[in-house]
Every structure is written in structure tokens, then in C-alpha cells.
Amino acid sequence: MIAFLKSLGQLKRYPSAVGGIIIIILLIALAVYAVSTIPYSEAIRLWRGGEDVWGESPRLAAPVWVDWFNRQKMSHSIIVSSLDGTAERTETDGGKTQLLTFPVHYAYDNFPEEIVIFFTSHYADKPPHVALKWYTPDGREIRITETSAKAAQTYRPGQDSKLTRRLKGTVAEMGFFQDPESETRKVLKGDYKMVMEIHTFEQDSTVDAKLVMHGQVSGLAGTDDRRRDLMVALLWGTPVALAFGLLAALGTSVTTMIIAAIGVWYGKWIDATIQRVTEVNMILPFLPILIMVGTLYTRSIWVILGMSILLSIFGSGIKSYRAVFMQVKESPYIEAAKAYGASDLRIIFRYMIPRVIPMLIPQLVTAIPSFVFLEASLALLGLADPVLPTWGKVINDARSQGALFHGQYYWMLEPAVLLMLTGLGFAMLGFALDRIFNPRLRGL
């Protein structure tokens, strides 16, 4: 053990190992942050929710850092609600008439992508009546609409044909913010407000509303075509990828080494059977079998993980470990163990396997990203777990929606960069460990 720890201490001599360790630590920190700040049930709700979850998110919005590279300031999402106190409420006529004022400070160079108003009202028989008006910084008043506020209602001014005609053929997203003095479509910056006049017909009737203006940029990772925040998938994809890669690599490497040691020690028909099974398994198509399982049986990531381990156990690694164990078996300390009456299992697990562990570690580390890429590849083929948000699923969604064709490069590049960093970090560390523990490479 002391010699083993001393060998690990040599990692600081290799800059590649230091860089790989830094990348791996950052990935682990990201995974811990995701699990601790976004519980599993909340992550699933955010990723598979509906209008109630995604209603405040814009569709296909770029990350906020994209705005740093533009000359014009892109629009951000603005949310003003009577529920959180950002909208001002005043009452007249004994509470039967109410005014909700929604202040909007608009300082962007581009128009909002979409405007949505959410109503929530409580009444017994007759719904309240609401009238919406829009006031601009230069004193103009624009009548939006008049309607009855149902219990849960959504109004989109941009889809109101009557409002578009009142704005002289301009949709609300532009007509509300357009500078009338400009010959081109230019934003008039300043303080706007939307006023909602509410008339109630029952004693305890109430109305609340939320004004949502979807911007062109949103969040650190942007949103997809379903208004989902991509940061949820990028964060939770990290623990999923690391867990899948580590469990698959650990289960495959350790089990393969144990099987090889058992075959070498007992020999005869046991070793012959293991070698024949290995040779048959090596010619089986690995990826097509996983595709068949995902298509015909289940897409659960845990079933895919089990099948990956099962198909990888009897791989070429058994041949490599067998060659090493054949030499270890003839070592003097093995003969000494047999002489004092050590059992077969004690010799295998106490004397043979520990001798080969230094050879296992580099292979284990370098195998982790291969399984991470395997999970992403299956997701890219549409065989991802239907529940978990993963990097591969994000890439598959971006590909199917033509993200690169429409210029939404962030959608594809963000998970791809994380995959590349994962592969780079483990590869750099694995190659350095191979140099330390492999006698043939130790002097290089």
C-alpha cells in the first residue's frame, strides 16, 4: 500500500495528469452541485413539465453570454406579476373596481420575442371583466383588449388579429415598443406600463395576472424548442454521465480481472470454458445488441448499464489479465502460500489480484469516458432513458430540430464540450497513470 501511494505521488511530475485531475475535480464539483441544488424529482419536473413549468421561459433563447459578443443589446425576459408584488394594485368603488399596474423598464436594442399574459381569477358564477391598456414613454395609449377573466386563462397579444389591425399591421411585440418617429423598426427605450382595469361582480371575486415578455437570451445555457432550460440537462447530465461511466468501467474491469484470475488458478476446463466464452463474446456486435435491447425491451439507463457490463466482462481484457496471472501464478510467494496451506480463494484475492491492481487502475480510468460516450451515442440514436436529462439527449434534440442549420450552435456545442472535457480529463490522467504503473513506460 505504501508503494502504491508513493507511485500515485508521482502524478505531480506530469502536467497532463495535473490538468486531468483539475478537469475531473471540476466535473465532480458540478455533479455535486447539481444533485444538492436540484433534487432528482425537481430535475425531472423541470425537464418534463408543461406550460406551468415552462411558461416563463422563452423558446429557443440563446444563453446570456451570447449578448457579450453583440454590438446591440439583446432582449432579456421580463416578468411582472401581481402575485409577487412587482405589479401595483389599487382599489376603487368599494373594491369592485381594481387597477393592476405592471411597470416595464425596457433598455434593449431588440424587440421581445413573445408577450404572454397569464390570468388567475376566483369567482363563483360570473367571471370578472378586465380591460388592458399599454402606455409608452412618449405618452401614447394603446388599447389592448377587453375580456372575461376565466379561472386560468392565457392571452397572447401577438396572436390577436384585432390588436394587430389597431397597430397598423404590426404585431404587438413590435408595435408596443416601436419608436413612431423612426423610419425603420427601432426600439423606443424607456419606462412602459400595462394597466389592467378589473371589474368584479361578486363579493370575494379576485383576479391576479402575470405579464411575461420572453427575451432573445435566457439563462447560462439557453433554452430549447420546448422552452426547457438547458442548464437543467447540462447540470444533471454530469452526475448521470460520471455515474454511468464509473459504474460500467469499475464493474467491467474488476469482474474481468477476477474471472481471469479464477480461470488461471483453477485451469483445466474452467479456464477453457472462460476462454471459449470470451472468444464467442468478442465476435458479438456490441452496439447493435444494445440498440436491440433499447428498441425491443427497455430504454432504462440501468438496464443499458447492466447489459454494457455483461457484454464487456468477457472481452479482450481477460486475455491480457490471463497472460499476467500466468506469470504471477509461478511466483515464489504463491508457492510459499500453497506450502503453508492457504485456501484457493485466499491465494486468488489476497496474493494474485493485488499484484495486478496497478495494471487495473490506468485501464479503469481510461475506460470511463468510453462508457460515457456510449451512453451519449445511444441517446443520439434516440435510445436514451425517457426520464433522465442527459448530454446525449440534448445533442439528439438539437440534431432532430436542426439547431446547427438555424444557427442555434449553443444547443449542440454545450453538451458536446462537456463530453469532450470528460474524455480529455480521464484520458490525460489515465495516460499518466499508465506511465507510472507500466514498467515499460516508466522511463518515458
The other form holds:
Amino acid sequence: MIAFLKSLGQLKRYPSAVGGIIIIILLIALAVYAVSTIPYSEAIRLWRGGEDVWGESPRLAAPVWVDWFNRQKMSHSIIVSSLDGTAERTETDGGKTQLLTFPVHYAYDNFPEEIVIFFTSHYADKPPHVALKWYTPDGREIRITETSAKAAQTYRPGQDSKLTRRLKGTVAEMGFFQDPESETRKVLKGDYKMVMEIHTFEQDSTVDAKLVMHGQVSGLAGTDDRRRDLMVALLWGTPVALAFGLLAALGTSVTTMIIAAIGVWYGKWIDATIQRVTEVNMILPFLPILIMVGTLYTRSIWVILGMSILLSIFGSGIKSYRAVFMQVKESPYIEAAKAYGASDLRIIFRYMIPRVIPMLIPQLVTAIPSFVFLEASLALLGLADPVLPTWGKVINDARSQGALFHGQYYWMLEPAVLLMLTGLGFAMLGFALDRIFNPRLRGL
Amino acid sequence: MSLAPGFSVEQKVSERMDDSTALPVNETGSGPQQKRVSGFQRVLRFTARRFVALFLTVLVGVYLTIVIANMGGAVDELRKGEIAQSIAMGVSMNPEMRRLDPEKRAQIIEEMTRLQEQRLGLDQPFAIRSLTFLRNAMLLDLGFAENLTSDSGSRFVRAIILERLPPTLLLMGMSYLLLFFISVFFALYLSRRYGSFLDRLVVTLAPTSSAPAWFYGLFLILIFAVFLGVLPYSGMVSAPPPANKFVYAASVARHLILPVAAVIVAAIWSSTYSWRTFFLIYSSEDYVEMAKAKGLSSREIENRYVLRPTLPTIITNFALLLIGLWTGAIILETVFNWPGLGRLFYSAINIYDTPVIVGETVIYAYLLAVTVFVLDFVYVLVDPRVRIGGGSEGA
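Since the one above is the form predicted alone, can you give the form predicted together with its partner chain too?
Now the complete complex, all chains and molecules, led by this one.
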């Protein structure tokens, strides 16, 4: 045991091992952070949410750090609402006419992606009447629209053809912010405001409104085509990937080792059966069986995990462990154990298996990334877990929505970088462990 | 085959370590208990035993595949439902039938469904059907696909597979053969220059191979197709396909660059690393030191004392690689839209086309069995330490 710990201490001498350990610790920290800040059910609710959850977030917005690489400042999302007090409410005419003022400070070089105005109003019979106007910093006044505010309503100025005609053929997203002096389409920076004049016809009738200007960038991770913040998937993908990789690698290698030890110790028909099962399993197509299970039964990540462990147990690993156990079985100390009358199971678990653990550890660590990538591979075939957000699913979404063709590189690169980091971290550590524990490799 | 693409690397390392500790591969047991028999008899007995064992392995493996691909008979139920629905639709659309009274019509529908099920053999229980499937599969009578057709419209599984074979062989053959030869020769070169900058570079980069080929494929597409725009995104040939044969070949070659590069970039470092380590282990043997002391040239040492004892492993790897080509790479082919066997397999699974799934698997199983069988004899030729039938026929 002490020798074992001492060998672990040798890791310090391998820079790649240190790098790997640092990456793994960071990933574990990220996983813990994800699980503690976003509970499981919340993560699923967010990831499965539609417009109700993500209405305020823009579609296909790049991450904010894209700005750092461009001279032009991309537009951020601006949300002004009368509900949280960011819009100012003034009452005139004894409460019958209300003015809602939505101040908008616009200092970006690009136009907003999309402008949406959400109304909610309370009334018994007659809906209140609202008139919307847009004021630019250079003092122009643009009439947006007049309408009666139904209980819950959404108005998109960009899709209003009358408004577009009034803006001389430019859509509202551009027309509102365009500098009239410039030849090219340029943003006039400054303080804008939208004023909403509300006429109510009943005593307690009120109107609330929210002005949402979707930007081109949003959050540290950006959003996808369904307005979801990718950060949810990136964060939650970490514990899922680590758990899948660790459990699968652990389950596979430990079981394989135990089965190989039992086969070698008892020999005869048990050994022969294990050998034959391994050979049959080598013929069975691994990935296709997983795909079949995913297509015909369930896509739950835990079932897929169980299947991958089951199919990998009788892999070629059994043959290599068997070769090692054959040598161990002939060692004098095993004979000594037999002589004092140790039981079969005692010999297997107390004498044979501990001897092989140094061989197990590097294999276990290097097997983790392959299972992490296996999950991503299945996701790429559309067989990911239906509810859990995973990195593979984000890559699959990005691929199927043509992110690369449309220039939304962040969408594919973010999960890919995380996958790569996970792979590298465990592989770097595993390779170093292999060199420490495998005496034939030492110094090579 | 039995593992996803990403596995190959670690596997090779561990297999190789195994081989190096326990060569000769087959004969780990010791031979003294063996009765003395004449050489020819021994060879005969060994051959027969191996043959029977491998045949049984293939039989069981293929049967399991049949059961799994049919989901233990669940696919039959799906198919029965499909038939009943399509016949009911057909009858209700037929104006002549519409005039019949409902009872009569139901009877006709039932009769037609029964006939159709009988024609497809669906009236028999799955246990019996699976045995028929097994016999046909083992006789390589691959039969008809349920829904898939080849591009020429044929329903023969054989025709479908043969049509998809050339693209897969082209892609996988090109990439894996290149990978194999580059890494073996690069590794030999490195093992001579142990500790050099290149050597350390390979050791450092080896962990990057933990990501599978399709993963690097995405990055290659991003760089060479999106940013630089010099190579096509995916597919096998530009559309419409050029009429001129040479232009066609050039177009295929251009489409081939990225997927082949993806495979090589993904695996080259760790593959070279493991081969290099393997060669290094063998070049630190005493007899190599002895040869050095005798003053033999490094080329002679390499040929006689390093390559010779490692030959069985090299051959095994090469042979397994060759049959590994058969299944193609499902995900790589999906990412690059390559019309090969891997994607065929995937689409077959998606529409429950069991004959195609079983057809591909049975051919793979046979190829694997034949290769293992042949390898047993090849070892005898290349490794004088191995004697046919010597020791237990365990591994």
C-alpha cells in the first residue's frame, strides 16, 4: 500500500500528469458548481423549456466574449419593463390616461436582432387603448402603432408592414436606430425612448408592457436556435459526462478484472466459458447494439450506460488480465496462501486482485474519455438522453441546424472544447500512470 | 468491431502489452502434460478443434445478433401492425370494396392480412423464424431487405451491401492503411532516436488521441471547408457527378481528403506512441544488446532482432485492421455524409431492417473467424516458438 502511494507520488515528475490532474480538478469543480447552482429538476425544466422560459433571451446569439475580438460592438439584449420599475409610469387626466416611458440607452455598433413588445392588461369588458411612439436622440418622433391591448398580447414592430412603410422600407429593428444623416446603414448612438400612451375605459383597468430588444450576443455561452442559454447545457453536461465516463470505466474494468481472476483461479469449464463468451461478444457489433437499444427501447442515459458496461465487460480486456493472472496464479505466495488453507474467494480477492490493481488504474483512467466520447457519439446519432442536457446533444443540435454553415461557430466549439479538455485531462493522467505502474514502460 | 472507434487506441496499447508479456499468444499454458502424438495428427486435431470452436462462436454470435436485431420478436409485431394498417387503408380506398357491407369487408381485410403474414412467414412463432434466419444467415443466403433498396432499386441485401462496399473500402482502407504504415514506420524511426525532440513530441501528443475521428472531423470541416473554403464539407462526389471519369476521380479524391485526415489526425499520435513503446521494449532485450556488442549495423539489428520477434503482433494488428474495415465507421460516415456501409447499418437499424443488419454482421463474423483461424497458422510460420497444438488451446 505504501509502495502504491509512493508510486502515485511519482506523478509530480510528469508535467502531463500534473496538467491532467489540474484539468480534472477544474472539471470536477465545474460539475459540483453546476449541480449545486442548478438542481437536477431545474436543469431539465430549463433545457426542455420553450418560449415561456426563454422568451426574453435572443435566438442564436453569440457569447459576449465574441465582442472582444471585434472592433464593432455587437448589440446586447435590452429589456425594459413596467413590471420591474425600469419603465416609468406617469398618470394624467385623473388616471384615465397613463404614460409609460421606456428609456433605452443604445451604444452598440450593430442593430438589435429582434424587437418584441409584450403587453399584459387587466380589464372587464373594454380593453384599454394604447398608442406607441418612438423618440430618437436627435429629436425625431416615430409613430409605431395604435392598438387595443388584449389581456396578453405580443407585438413585433419588425413584422408590422405599415410601420415598415412609414420607415421608408426599413424594418423597425434598423429603422429605429438608423442614423438618417449617414449614407450607409449606421447606428445613431444615444438615449432613445419608447413612450406608450394608455387610455383606459374602466376604473381598475391597467396595462403593463415589456420592451425586449434581443441582442446579437448573450451570456458567456450564447444561445441556440430555441433561445436556450447554452450555459445550462455546458454546465450540466459536465457532471453527466464525468458520471457516465467514470461509472462506465469503473464498472467495466473492475468487473472485467474480477471475472478474469475467477476464470483463471477456478480454471476448467468456468475459464473456458468465459473465453467463449468473450469470443462471441467480439463478434457482436457494439455500437449498433447500443443504437438498436436506443431506437427500440429507451434513450435513457442510464440504460445506455448499463448496456455499454455489459457489452464491454467481456471485451479484449479479459484476455490481457487473464494473461497476467496466469502468471500471478503460479507465484509462490499464492501457494503459501493455499498452504495455510485460505478459501478460494479469499485468494482471489485478497491475493490475486490486489496484485493487478497497478495495471488496472491506468487502464481505468484512459478508458474514461472513451466512454465520455461514446456518449457524445450516440448523441451525434440522435440517441442522446431525451431530457438531460449533454455536450453531445449540443454538438448534435449545432450540426443538424447547420451552425457551421451559418457562422455560429461558438455553438459547436464550446461543447467540443469541453469534450476535448475532458479527454485530454484523463488521457494525460492515464498515460503517465501507465508509465509509472507498468514496469516495462518505466523510463520509456 | 466490438467497440466504438474511440476505443481502438487504449485497446491496442493494452493488447500489445499483453502480447509482449505473454508471447506466444496462443500457448500460454505449459505443455508437459501433453501426450506425445505424431506431428501430422496433432496438426489435424488442432485444426479440427479450432474449426469447430470458431464455427460455434460465429453461430452463437450471429444468433444473438438476429435475436437482438429483431428485439426478441418485437419487430415482428411492429411489422404485423404495419401490414394490417396498409391493407385496411388499401381496402378502404378501393371503390369496389367500399360498396360491400362492413362485415364482408372486415372479413376480406382479415383474409388478406392473414395471407400477407403467411407470405412473409409472420404466422410462425419467432423462435422458429429465428432458426430459419440463422440457417439462411450461416449459408450466406442474405435474402431481401424489408424496406431498404440499393440505388439501382434492388431489394437483395447482397446487392445493397455490394453497392455500399466500395465507398467504405475506399475511405476506411485508405485511412487505416495509411495510419498503419505511417505509424509503424514512424515508430521504428523514433525507437532508433529514443529521447529526441520528435520522440518526446509524440509522447506529449499521444493523449490527444482520446478523441475519436469524427470529433477531429468537425474541426477539419470548420477549418478547411468553412474558413478556408478549399475543400468540400461532406459527401463523396460533387453534385451533379461529373461525367468524365478523370474529373469524377479527382472529385472523389478531393472529398476523401478531410475524412482520411480526420482518422489519421485522431489516431496517429497514440498509435505511433504505442508502436514505439512496443519496439523499445523489444530493443532493450539482452539479445539486442548482444547484437550491438557484436557490432552489427543498426539496420541488421532492426530487421533481425527487433522486427522478427514483433512480427506476430504486427501481423495480428494488420489482419484485425483489414477486417475492421468491413463495418465502416458509423459516425465518421454520418459526419462526412459518406455513402458507406456504416451509414447503411445505421439507417437499417433506424427502420428495423433486420435482414440488412444481420447480413452485415454475419459477413463480419465470418471474416473475423477466418482471420483468427488463418492467424493461428501464420504464427507458426513467423514465430518458431509457437508449435501448432502445443499446450492448451486456450486463448
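Since we're looking at a predicted model, the values are computed, not measured. Numbering follows the first chain given and starts at 1. Rigid core here is just the name for the largest C-alpha set that superposes within 1.5 Å across the two forms.
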Classify F201 as shifted (yes) or not shifted (no) between these two forms, where shifted means its C-alpha moves by 2 Å or more with the rigid core superposed. yes
